[in-house]
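One chain comes next, on its own, written out as structure tokens in the form predicted on its own.
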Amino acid sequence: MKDLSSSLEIRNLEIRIGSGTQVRSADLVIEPGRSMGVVGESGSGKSLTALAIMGLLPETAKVSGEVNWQGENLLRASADRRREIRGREIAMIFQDPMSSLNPAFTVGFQIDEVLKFRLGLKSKSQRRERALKLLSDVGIPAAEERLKAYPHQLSGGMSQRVSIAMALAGEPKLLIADEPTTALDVTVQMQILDLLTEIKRDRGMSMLFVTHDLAVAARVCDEISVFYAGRTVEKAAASDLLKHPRHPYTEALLRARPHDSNEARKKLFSIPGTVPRPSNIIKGCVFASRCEKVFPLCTERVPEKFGFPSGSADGSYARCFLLQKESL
């Protein structure tokens, strides 16, 4: 029997805001204790998918499909049920740590509030002890002093560590990290990535890691889903996807990465064209207008998932007619 203790399953997710469709039939599965990277350009629907899981989309958004958490479709859950899950079962780290920290209150006060209302700890001394342990777990030195600090007194990396500590305070089973290293310098980025990997391993959590960088996703994730124009175009084990990309968009993303030092003087490859607007009506493959390998069928029909062997827990696939041609 399938273990639903900390599994997330998204099927045919569609998100419409205004006259545009930002997410089109997105699929995602995260097995218990596994980490999934969601990769794609800006506007591909990565962050909106994360917000849909958390129930944090704007009221004007029209959402359909399934977001199943432990077998329960969250899109049908009541507002009270979503609040119960948020922070306690599923927690999220945002791109800019300063957006999730209140500048008017100390670090200690903000962690204390989470422990009081999410875990229901009534003892102040118990909450303080727990807060110190959380700060220690995320690698913050002099935790006693940091509890008294205000967010503006912390560096970017330290602020993100505090945000991670707050996310972990409710002891979630799934941690969503939405480009958590974008606002940090390279050295601190690596520290935060290593920290998230360690936390996920030690706590046995599942993790959804949103990023635009395939190399970063491969560093911290077991599997990677590639999003384009709101649709999942490829999913595979991280190591396999980097070595053997099947979808032309995944190939293009890998070509666009910076080269080794001996190729530093070469001009970086860029994908021609732009991501389709959400208001565009797309007939056929969403990547067809920018694909170097496009052929007539690509602009006429939407490609179905085409599976292939990989180390992915839920099976690997790409939405591309080229794979179907190769199998004929």
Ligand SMILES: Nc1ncnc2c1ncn2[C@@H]1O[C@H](COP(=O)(O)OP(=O)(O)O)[C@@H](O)[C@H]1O
Given for the second form:
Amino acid sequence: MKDLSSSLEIRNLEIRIGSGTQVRSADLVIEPGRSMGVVGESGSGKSLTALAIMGLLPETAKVSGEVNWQGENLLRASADRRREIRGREIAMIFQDPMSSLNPAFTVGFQIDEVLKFRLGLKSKSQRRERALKLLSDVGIPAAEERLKAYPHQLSGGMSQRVSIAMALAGEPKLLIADEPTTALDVTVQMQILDLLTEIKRDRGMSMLFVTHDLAVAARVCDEISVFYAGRTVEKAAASDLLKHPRHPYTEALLRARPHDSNEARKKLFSIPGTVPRPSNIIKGCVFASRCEKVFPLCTERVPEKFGFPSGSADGSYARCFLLQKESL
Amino acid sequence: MILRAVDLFKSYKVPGGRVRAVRGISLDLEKGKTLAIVGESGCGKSTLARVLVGLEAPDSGTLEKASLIPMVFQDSLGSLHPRRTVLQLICEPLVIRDGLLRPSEAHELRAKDLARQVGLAIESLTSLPHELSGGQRQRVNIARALALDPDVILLDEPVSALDVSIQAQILNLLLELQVSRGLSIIFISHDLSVVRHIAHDVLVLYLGSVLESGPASEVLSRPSHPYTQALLASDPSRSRRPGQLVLKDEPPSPLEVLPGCSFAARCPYVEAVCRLEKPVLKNVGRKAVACFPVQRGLQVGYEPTPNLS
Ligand SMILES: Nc1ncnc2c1ncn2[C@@H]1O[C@H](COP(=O)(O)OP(=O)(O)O)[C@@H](O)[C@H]1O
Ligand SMILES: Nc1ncnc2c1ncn2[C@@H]1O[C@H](COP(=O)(O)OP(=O)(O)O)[C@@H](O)[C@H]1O
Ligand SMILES: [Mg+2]
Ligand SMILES: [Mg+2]
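The form predicted together with the named molecule, contrasted with the form predicted on its own above:
Below is the whole assembly, all chains and molecules, this chain first.
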């Protein structure tokens, strides 16, 4: 039997808020102890998908599909059950660390609250010890001092470390990180990426890492899922995806970045047109309107998942009719 | 020479002391060239930018420039009046120059031509800023910057908030404009892959001073200063070499003024002299480098790995 102890399976997730469809069909599978990158341009539905897992979507959102956590469909779970899972089994950190920190309280007080209420640690000295350990685990020097600090006294990198410590306080099995390094300098970003990799390994935790940057995802993730206009268009092992992108969108994303091998100041490849809006009704492939390789079928039917290398069992796929063509 | 700055200083009084944001920066910009300014946040890039374009006066130092220098910011919406149409927005600099209240017919003709040059469709001329995408708004900002036919424009992180596919479109536009108008560009960015693609020359800033400068191809392919190497090594699109420098911590407070090299606290090659005396820029090959060990011949021999491979 499959080990369900900490696996997440999202199938055909659709999210509609107001008149648009913001997430058309998201698919994600994260095995225990593995890290999955969710990569896509802004507006592709990455954050909404993450919030759907946490049960933090706006109340007006209409959600369908499945979000299975250890075999339980969270979309059908009660509010109490979801609160129980949130923070304790699945925790989340954000681009702006201040969104998980309360400016009015010290770092120490906030970590203590989590340990007291979420983890149920009764002994004050035990909690203090645990808080110090958490801060040192996330690479915060002089932890004693930092417990007394208020969030605004910390640099961006330090606050992100504190928000990671808070997320870890409940000993989650899955950590969702939504663009946690986007607001940081590259040098600090690298430190946080290293930290997350280390924490995930040491704790045997799973991680869902959301980012707009393929290179960042490849740094920390075993696998990457590419989102475009609310649909998962490709999934593959991280290193494979960067070397051999199968979906024309993934390929275009990679080509549009300046490469060292480009001749300096020569025209860069850019993707023509613009991303479809949530209000657009799309019959076929979401990328068809901008795809260089489009052919008639692409605008008629939604491409199913074509696995590769063809017939492989590792679950890599792209939603693109070209793969079907090639395998014929 | 289209712009020359010599020994610029700029500081701000803040509670608890003085932030010395720009500490003795000199630079030259030639016609038709792009000079990039790179460095971590807080190193003084935007302050230097404001001094160069004349939004703020330097505390000391001299600035020679041929013409006005319009500026384009990262936040494409912030500099656009929310209730003016694209056409009105592009006319604005012309209207102000001519001391009028409304655009003349000539202004509108010129604005339409500028819109075409920056790749804005005719239909978008009647749009309001919030109806545009980030990329289109940045095109409007570039059109406004070009309205008075400047020799130089300064762009402060112009593509940092844009998605990669749109970023490529805006970079292509800048490259085209540079060739067609002989435009000189000052380009502030923290993305070294972008800088490597579009800049002729680079200044690497740290805590308000230049640590390394020279041709982009040299500085970013064969960095000499340990800080430049560390910055390149932090680019997530480059795979790591074993044993390569990884920067710890964050830059020290800009309030403290320590003697010696500003990078000493984070530098793995630091020597006693580095903490006592401030190194000045000296020529090392085709670059200028402010680092005692490097000036004496230290070669760390770091070459960045190719990006995204
Ligand atoms: N609360 C909301 N109400 C309505 N639309 C929303 C809401 N949150 C996000 N959206 C829209 O849904 C789409 C996907 O958003 P999001 O998941 O935040 O994208 P990403 O994280 O990939 O940038 C976007 O078009 C966005 O404008
Ligand atoms: N108007 C100001 N008043 C006080 N301090 C300022 C002001 N502008 C910038 N600074 C400080 O000067 C330093 C350099 O800032 P800035 O030029 O914005 O850096 P960068 O653009 O490289 O991020 C920072 O420490 C910043 O806090
Ligand atoms: Mg998001
Ligand atoms: Mg700045």
